[in-house]
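Next up: a single chain in structure tokens, the form predicted on its own.
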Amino acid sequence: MKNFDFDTFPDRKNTCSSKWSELKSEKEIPMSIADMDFRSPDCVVEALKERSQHGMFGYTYVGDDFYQAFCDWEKKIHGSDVKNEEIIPTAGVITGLQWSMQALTGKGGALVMLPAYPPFLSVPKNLEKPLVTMEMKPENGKWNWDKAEFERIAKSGKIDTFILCNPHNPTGRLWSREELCWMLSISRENNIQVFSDEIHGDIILPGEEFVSVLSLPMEIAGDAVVLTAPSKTFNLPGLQTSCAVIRNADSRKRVKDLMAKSHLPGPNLMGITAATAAYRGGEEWLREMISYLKENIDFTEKFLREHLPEITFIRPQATYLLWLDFRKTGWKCDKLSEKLRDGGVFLSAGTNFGKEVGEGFMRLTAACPRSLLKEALERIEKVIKQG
């Protein structure tokens, strides 16, 4: 097994990094944006070098190599059979979500489970669709949801859209096969279009199982739109390459037609090059990254237990995100954000994920060198103990 270096990373300041740019001071540690501070796999870097040396960067299209690499990855990693023609390459998962929602749904409401990744709250509003929410709650060491409430909303006639986050951002919860089949069956029975964001679906922690909607029976999930990308898996978001997998031929045509009429660009040349290389050669890197990530989560859990027992989190099953519960400190998100940033740590405020349900929570991105994580946690400790 090759050993990859996750303990060091190049300085990202002054590189147009969104995560490392808007800081209060040069010493602030940003752990807000879901962007890993790990260097991408060597296979990606080498593929980009080779392509750049060709020296020609004219108009291009997505070739068969990318489609085959993606289909092979889905089959090997998730047991999903995907055909080339079912894939619509897009510049981003949220881009694919908004345009496919516009093409496939009307003005009915969009159901989102809270807490929710902020774009899931804004995309329905962009399309003038009412936002309908239901709250997930921490119970018995897990983020739970109310099946009866889901069914009531689905049968109300007020929604035509369900945005599923699988795995869930920000809690890191995984949905079981039984849960997914039930949700999609209820949605299908009530003419609700399902959009499943599976962008974190490759980052599954040891001992856990991810079930892709693409692996479910066609009679249940055949009409769903599945959105995914290599961007979280291999730290490639700046290369803007994603996929919308749409198995229903009529739905796929409607989405393609709308995107074409809108002159919406697809992925760029270097993004396709990087994604293809990652899907073909990045599996070993991913396995070691997940192992390192697990140790980071173990470290955080131990640190909080020993130094800051008032701050807790339910251990995620997937993703590199930690949904930290600061409510026992008595501080709300506005104060938490201000105090923590003054203390040199930038976390995502929980209220961005739902104003009421996220109050008192902060999201931390744990995919970084352990030394950086340790320094951030020590700064948090100092802020909380100083009051």
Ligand SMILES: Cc1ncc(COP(=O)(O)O)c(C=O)c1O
The other form holds:
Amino acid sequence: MKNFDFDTFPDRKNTCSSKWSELKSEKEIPMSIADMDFRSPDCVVEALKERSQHGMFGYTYVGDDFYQAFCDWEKKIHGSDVKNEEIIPTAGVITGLQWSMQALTGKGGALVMLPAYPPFLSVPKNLEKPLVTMEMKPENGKWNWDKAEFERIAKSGKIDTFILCNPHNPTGRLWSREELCWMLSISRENNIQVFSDEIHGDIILPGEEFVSVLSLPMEIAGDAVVLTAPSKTFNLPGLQTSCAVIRNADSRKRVKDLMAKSHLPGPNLMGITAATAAYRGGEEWLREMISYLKENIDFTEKFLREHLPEITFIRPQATYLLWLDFRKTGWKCDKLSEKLRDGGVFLSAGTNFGKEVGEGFMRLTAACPRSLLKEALERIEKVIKQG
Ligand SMILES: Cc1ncc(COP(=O)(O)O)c(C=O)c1O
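Let me have the form predicted together with this ligand next, following on from the form predicted on its own.
After this comes the whole thing, all chains and molecules, with the earlier chain placed first.
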């Protein structure tokens, strides 16, 4: 049954939308930045209206309602037991990642799997930590990684940090319980602090299973820092509200102390209001959004198969990002970006996710009305066929 409209959305031009500004032309379609061209659930809009009608916007703190809504969501959706006191609300997942990494790790290297969401490459640099990378490779229709290489790096003594992207941006890969337990155990044995970014963890495509690090046994995962948010799930990234969940009390104190000393602002009143409403009332919207998204992915797969078979992608298990392989066109990202943008469609260049591994790939955000997706794909077809 369709209760929500994912086929239309209000015009986002001239609304300070990062995605819909800085376009090359009025007509360019942005499929780059990872936010959705779907209106957030009504429960969020109503909660924000109600709060704004109160007319009082004085200093606020994060109330019990938010903590409880988050814990209930984690339990119901992911089977994770989280306690209120284990949560540090942050104004953005990457803010939480950088500050917790600064508080909990030294100058050892940070391991990141490539391709990688660009801030995973810049956060270690900001903290003057060497970046250590390993590549995921396409194998039998799946993005795979090399266990032996992971083990060698973990035991090398050169890293003290592992940034895990679970689910993985840009490939949409999910990690199994077994893989997670193995990675976390090796990390623990070698005193490596794990940061699990689970911001995409609520957008799980039908038939797939997401395993949150928060649902794993404490003896394996109790020292991990888990970063998550309702921002991808309900399209709220402009409200900058997220959580760092830190079970280890000593680590949590260190992160809190550093944040307090740095006068780091937490999420604001409106973000907390929206997040609480979304966690309480957004589940049905999310389910329908995921089934619409699945059809968008089916549509893209069919379109490429029929019109542009040289462009392929491995089906994501989660989230709305498609990591498109353009390598058979023979064009590099610079040329692809320029040609596609001149042809009216803006995708993220793969090289932003790793200079070498991303070459010839482009990331497409598929969370938009199907008519817009179709138009974008037709423009891609025209550009590639024109040569
Ligand atoms: C894996 C991942 N982490 C974090 C973020 C950004 O989170 P925030 O805006 O809360 O810092 C994104 C946004 O695309 C992302 O894909």
